[in-house]
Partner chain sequence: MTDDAPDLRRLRGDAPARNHDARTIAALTANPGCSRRGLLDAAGVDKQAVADHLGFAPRFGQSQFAITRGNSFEAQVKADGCAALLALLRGDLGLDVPAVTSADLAPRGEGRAARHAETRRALGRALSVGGGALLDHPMLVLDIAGRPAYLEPDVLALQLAGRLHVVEIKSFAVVDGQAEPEQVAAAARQAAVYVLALRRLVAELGHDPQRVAHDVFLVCPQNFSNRPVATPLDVRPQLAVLERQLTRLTRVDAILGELPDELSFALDDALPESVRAVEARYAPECLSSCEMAFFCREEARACGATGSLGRALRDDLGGVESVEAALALAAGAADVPPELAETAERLRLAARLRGEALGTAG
Amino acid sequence: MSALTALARLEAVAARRARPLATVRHCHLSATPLVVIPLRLAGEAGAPLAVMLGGARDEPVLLAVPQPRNRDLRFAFAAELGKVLLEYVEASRGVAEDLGPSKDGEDRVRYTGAPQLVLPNTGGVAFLRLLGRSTRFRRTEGEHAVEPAVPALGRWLTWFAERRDRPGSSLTLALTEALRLHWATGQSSVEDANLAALLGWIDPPDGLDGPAAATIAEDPARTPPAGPATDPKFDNDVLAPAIAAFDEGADGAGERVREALRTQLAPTWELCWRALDLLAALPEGASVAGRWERDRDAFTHFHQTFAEGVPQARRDSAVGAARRLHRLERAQESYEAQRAFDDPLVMAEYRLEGLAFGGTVTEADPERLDESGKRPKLRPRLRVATEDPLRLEPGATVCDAARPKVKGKIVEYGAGEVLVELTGGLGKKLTPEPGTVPEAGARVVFTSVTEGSFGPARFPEHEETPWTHGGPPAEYVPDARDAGEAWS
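Sought structure, where only the one chain appears, the form predicted alone:
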């Protein structure tokens, strides 16, 4: 926890209401999200019990399994869910826009839209990941055949889960995580995992403060859990008898199970839309649109290669794992930098840590040339008065937070002043492009947080995997061992 977040939590305790951690929204919100609230059977980690989903606040769809231990009923549920998800995916992609040829000359396209799954918490995301693993290898022919929608559901859920691992991606949102990114409460991180309690601190009902609203939200009798687990008392007193009646063949028992589950899901459905309203009220950060473009690129590629593709392997190859880790590390660095550039509250955390400094330009030499080499180079210098506790040494690379492409280095620091020499992003002439060099009197922020320090990496091709990592892997072909993966 950063110093600024700790301070915001203390202020929330004093004010008895959540405090903002951001001035802009750092995630994309689709105009047509698919809100998904899954429930699983207690004691059966991978057995689906029900899901409420939909793209309109007043049109929730409830899918339920009256006996989750029954394999046929379970896969019939998966087929229904798959059909709903596939229909949503097709409806959300929009049209393909032409991006022109790539570096290798191939034509590139990108869909104008993309699907977005919204779940109440990270537990729901983990359950969908498990459901994807458990369905993507199921066979549509032979013994224990399932409908084609079942493995298709598994592949899409796996893809959504894998894209969520990429920092900054908005294709799969967990609302508790998104809200905690923008607000700090006066309760613990464990309590923040309860969507109702979290919303109680951020947006308490009239006449209540954060702690009072959270106390009410933590009572499962008044506010059922947001899943994927259900309340044990509900399981024992309501659900178990309803399922037993279904097993005995009682009239209307299946509908009785559905209505019991509806009472558990409907309150969370309203909470999810309240959370979306709160997030939508924040202005979108400047870099969010660019990250959503990359999400749409990934969606376009997966959608267009889905038909000829095979289920995702249970494990990455050595080279594939290394490439994936490198992509995630680069995305994390980029996401952290972009959030800081977009949001002065996020940048303030780096200033408190001494990794950035802000102040007023007291002297500026915008046309200074470095003539120590064979050719003169444009190297403007700025002297910045600052009160920030800078922990960067002379020679450290920094960039202008308002103009991230403008790079520089710290020449000297002392007595509340920093001398910065600008080294890049100024244009190719011996005079700077207009607006690139701050004038005397301007307020500036320089930071060591930059994008692209990882740079591109070179990895061997799969067929060149060294023997130390198992040698070249065989071509992946799903087999019976994959399909036999347990649900729990």
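Could you please show the structure of the form predicted in complex with its partner chain, as a counterpart to the form predicted alone just displayed?
Next up is only this chain, free of partner chains and other molecules.
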């Protein structure tokens, strides 16, 4: 945590209300998200209990397993969930935009839309990943045949889970995480993991302040947990008797289980939509649309190759894992840089570290030419008064945070003043394009941060995996054991 975040949290304690950590929204919000709140049976890794989901606030769909230990009921649930999810995925993709042929002549398309799953917390995301793992290898024929929607559900959930590892992806949002990116509360990260408590700090109900709202939110009797774990007292007092009645074949017992689960899910449903409202009220960051485009590319690719694809392997091969890690690191770098360019409050982190500085232009020489070479070059200079503790040496390359294309380098630094020479992004002529060189009196921020400085990855091809990494991996072909894996 940085001193800036620390300070924001101290301010929140004093104000008894959350304080902003961002001035713009850093995640994409779909106009048609699918809110998904899963619950699982306590003590079991992958036993779903229920899920409340849907894309319309006033029309939540409730799917429940009246006896979570019953394998057939569990698969019936997975099939139902699969159908809802597939229908949503199809509805979300819009039309295919033709992007023209790529360099190697292949036709490229991108869907105008993509699905967005919204979960209350990271626990819910992890549970969906497990649910994906437990269903994607199932077969639709033979001894352990299941409905086609079951393995399809598994493959889609796995795809969502894997895509989520990519920094800046908005295909799956965990609301606690999304909110924490934009607000600091006066409680610890442990307590922030509770969606209701977090929202209590950010937007307390009338007449309450953050701590008071969080206290109500923490009491499972007044605010059911947002899952995937249920309140143990609810399990023991309400759910267990209802399931027992179902086991005995009592009239309407299935409905009793469902209604019990609905009481636990409905409050979180409301919270999820409130959280989305709060995020939607923030203006969208400039680079959000670009990242969503990458998400749409990934979605388009997966959707178009789904039919001929096979379930994702249980584990990555060594080279696959290294390549993936490299990709993720690059994505992380550029995501962080983009956020800083979008948001002065994030850029402030770099100023605090001395990797950026802000101040007022005291002198500007916009038409300055460097005539030392054969041909004159346009090299405007600026003197910037700053109080920031700069840690960049003369010669360091910087860019204008407001116009990242405008590049320059630090010439001198000392006594609260930086002399910057602009070297690029000013147009092709010997006079700068209008609006590229700040005038005297302007407030500016320059930074050494750039978007993604990594070179392309060099990894051995699949079949050349060194033996130290297990040799070439066999292509993953799910077998009958996968299909018949116990799910009990």
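Think of the rigid core as the biggest set of C-alphas that the two forms share within 1.5 Å after superposition. Residue numbers count along the first chain shown, from 1. Please read all numbers here as calculations on a predicted model, not as lab measurements.
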property: Core fit, then P394 C-alpha moves 2 Å or more between the two forms; result: yes
property: C-alpha of T32 off by 2 Å or more between the two forms on rigid core; result: no
property: Residue shift check between the two forms, rigid core fit, E439 Cα at least 2 Å; result: yes
property: Shift in Å of the C-alpha at T362 between the two forms after core superposition; result: 3.4
